[in-house]
Amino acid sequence: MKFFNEIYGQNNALDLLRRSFARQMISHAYLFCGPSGVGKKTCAKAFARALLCQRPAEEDACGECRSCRQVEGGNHPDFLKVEPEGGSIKIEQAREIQRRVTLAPFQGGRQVCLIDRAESMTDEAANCFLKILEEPPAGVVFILTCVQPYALLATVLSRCQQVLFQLLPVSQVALILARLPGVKQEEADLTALLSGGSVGQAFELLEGGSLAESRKRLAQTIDAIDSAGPGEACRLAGSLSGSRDETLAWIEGLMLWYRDLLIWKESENEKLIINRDFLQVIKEQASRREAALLIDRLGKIEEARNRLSRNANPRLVLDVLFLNLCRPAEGKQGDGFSASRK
């Protein structure tokens, strides 16, 4: 678990939280919103530790007191973490939040409840949680993280202080990665480009093994989808399916690859290409595809990403996406279940 001064970028968000903490002007509910992988959850944990710290110093947790050690170990009795179960936060979890926060704090005078991916609440859970926010118990601080604040109830949004997190400049992500042991500058630069400014995604790309191998597989998949029928499209989808995060990584990879194909098709500017180490493959694939088809497929990939963010089944999302990708651009638009292949 990190301290505030160990969090990369996000100076505006950190300054707001530090000022609130230093002045003891703590809101009863915060909403940390921004793209995936930019440090929302990391910052939320650091803020929670500071709020529960027994000997805070310099607008941060001390890291040494009993409360800090308990938060670090995941066993602080006044720190409740709630995460989606099976893709969503359910009514039973909201009721447990309600039960816990009505109890008196076990240590000190404050409780902190961290709700990760708050937009994944079911309607029943969101309405239950709203009742808690409308009459918040004294001494309770809620920290919600989300990627899509518009997916939350407007009444929940209005009762939270919003803290915005942003993507970092690619150059800054590259500098961060280059400081890691065993990471060469060339690898840091490429990974930063592929991450799009998300430090979390950059770390995942480095931890996931060979970037070149995964993108080589993407290139082969894109070639295969052009001649695939529905059965082959589902087989290809099945070969890439995995957890929600793994599926999202493949969808993001497809998005970047098709983006490069379109950029080369329209501009032939090598400096604008992200997958630069596959430039010859990009050129060859772009030469065999019309711009209209590339634009159409980018739209379908964006639809798949949105479905996944709304907690759709990852395998189903990939199946529908690949069924759509194997159809001509002029074909019927829709979910991909009922349209017949031309």
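Residue numbers count along the first chain shown, from 1. Worth saying up front: this structure is predicted, and the values here are computed from it rather than measured. Only the largest set of C-alpha atoms that superpose within 1.5 Å between the two forms is called the rigid core. What changes on going to the form predicted together with the partner chain:
- Considering the chain's movement between the two forms as two rigid blocks, Arg159 travels independently of Ile176, in the other block.
- Rotation of the smaller rigid part against the larger between the two forms, from C-alpha superpositions: 16 degrees.
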The other form holds:
Amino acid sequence: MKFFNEIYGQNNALDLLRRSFARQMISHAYLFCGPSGVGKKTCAKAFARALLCQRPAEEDACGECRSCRQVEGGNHPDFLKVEPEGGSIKIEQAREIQRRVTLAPFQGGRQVCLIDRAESMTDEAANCFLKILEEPPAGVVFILTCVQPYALLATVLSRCQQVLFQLLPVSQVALILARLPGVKQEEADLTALLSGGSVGQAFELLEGGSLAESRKRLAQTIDAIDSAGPGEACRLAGSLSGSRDETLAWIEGLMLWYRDLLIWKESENEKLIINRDFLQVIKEQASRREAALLIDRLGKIEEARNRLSRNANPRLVLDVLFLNLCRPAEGKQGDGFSASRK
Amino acid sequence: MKITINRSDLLHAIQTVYRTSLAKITMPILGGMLIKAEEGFITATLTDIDLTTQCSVPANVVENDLICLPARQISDIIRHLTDDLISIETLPEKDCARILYGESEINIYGFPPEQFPEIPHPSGENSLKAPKKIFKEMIRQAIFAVSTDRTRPLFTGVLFEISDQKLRLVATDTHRLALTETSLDRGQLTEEDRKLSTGNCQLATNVIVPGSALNELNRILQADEENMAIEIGQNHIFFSTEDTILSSRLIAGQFPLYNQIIPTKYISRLQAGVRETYDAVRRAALLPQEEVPVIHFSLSKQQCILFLNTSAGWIREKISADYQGEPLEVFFNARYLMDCLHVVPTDDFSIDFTGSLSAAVIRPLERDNFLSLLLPARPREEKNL
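With the form predicted on its own in hand, show me what the form predicted together with the partner chain looks like.
The next block holds the full complex; its first chain is the one shown before.
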């Protein structure tokens, strides 16, 4: 478990939390919002430990008292952690929160309730939670983390103090990665670039095995799609599709790749390219494509990513995307999927 | 830690606390039982955070210490031992205990004791004492009216109110209310209690105790004449008997002002035998039906009649009762009425009515330490027969 000063990059958020802790001006509910993998939960835990600490230092927990060690061991009786059970936070969980916070604290002092991915609350759960927030019990601090604040009830949103988390600078992510055992500087730099500033995503990339392998496949796919007919497009989609997360990773990979192509086309600046290790391929592919086509495809990929986030079937999303990509950009004809439905 | 103890004593302690682990375990440490050896006693403690039970038994303590062992395993192991004398010692290795019996031993790994929740202790001040029997009866008379609706946690508790030299328990689920009280002015008061009951005490004198805690207390409490102590702390309430302390977290919040809803004017009054009425209502409720049985009371000076019509049949019961006031047609939920009559402490009871749709008050005859408020049900449409 980390102390505030061990958390990188989120200086605005940390300053706000440290200040309010030092002055003991603690709000009854905080909403930590920002992209995934940038330290919201890490920070929430650190804040919770500070709030529960029996001998807090000026701006942070002591890390040594019984409370701190209990929080660290996941055994603090006044620290309630709630996370989605199978995709969403259910009404049963919200009721349990309600029951727990209506009881007096066990060890005296505060109670802290950490709700991870708060936007995944079902409607019933959100309404039940809203009821608690409307009349917050004394001495209870809620910490919500969420990626999409607009997916929360407006009434919940307005009752929380919002703390914004940002993507980390790529150099910062590289620094963090380079400290891990067995990670070379080059690998750290590249992974950091690909992660786009999310430490969580960078870790996933590192765990996901060879970075070169998957992007080699991307490069091949991009060449193949240009000459493919509908049947071949669906076959390509089928070979890439997998779980929701895997599909999302492929779509984001495609997006970065097309971005690189476009950037090279427009600027010919090597420093701006993300997939640096494939520079030759990028140069070659870019020379064969028009900027308008690249822009059009980026739009289609973006569309596919949105569909995926709205819970569409991953395989279908990929099918539709590849069918769209395999036709030449024909200006106004637009979305092949909706056109065929008409 | 190094202790020697009688197996039966240890088993008593472990079983007393072990039974209370009811709620689902949310933190790893709650699967552990804390065993503390201190000055000739060992204390076993188990908690599910809401409810904590501690039981102390005498032991030959050679070395004071704490250890936290998996509750289920330790309970099973001690149950299956056959030797009378058991020794337990902690090993230098981390959080490990060795249980020696006869010429054999069991070694068992535990949890770091510091991870165990900090157990609240009664301070010994501001406590009041009452015979277990009386207290058990009071719990029974209040607990039936506790709500099970988890969306309104306040009503899942029982109000403990100490004022005017009285301890009063009140529970309500908004359809009915039960109130029972006992006088503390029977020489049972300690000096501290007197302060408490005359309002000199700064501590809150009304708190809400979760119904589930009282159910558990009711279960482990023997109905005898011995005293038990009740102490209200900042966040907990403690119930102590000679070797056991049960403590529960309090429900934070303000209990509704129940005094305002107890009517003071009545339009009519019914007096009847508890047993007879209870049996009649129960027979009526036996008729199979889809919904809660709602019983029609037709009351007049001449006669008191219970009706119940269902698709399966109908019943008409005449009870011998004394009714004073204008004739009244009123409907009651049979379940609620039975719950209440079940705990009326006398042979006869009275119901004071305020109207066919407003609260009725049930009281035992010639006793004023219990009352129950019951809202009549709305009449269902009579089925044609």
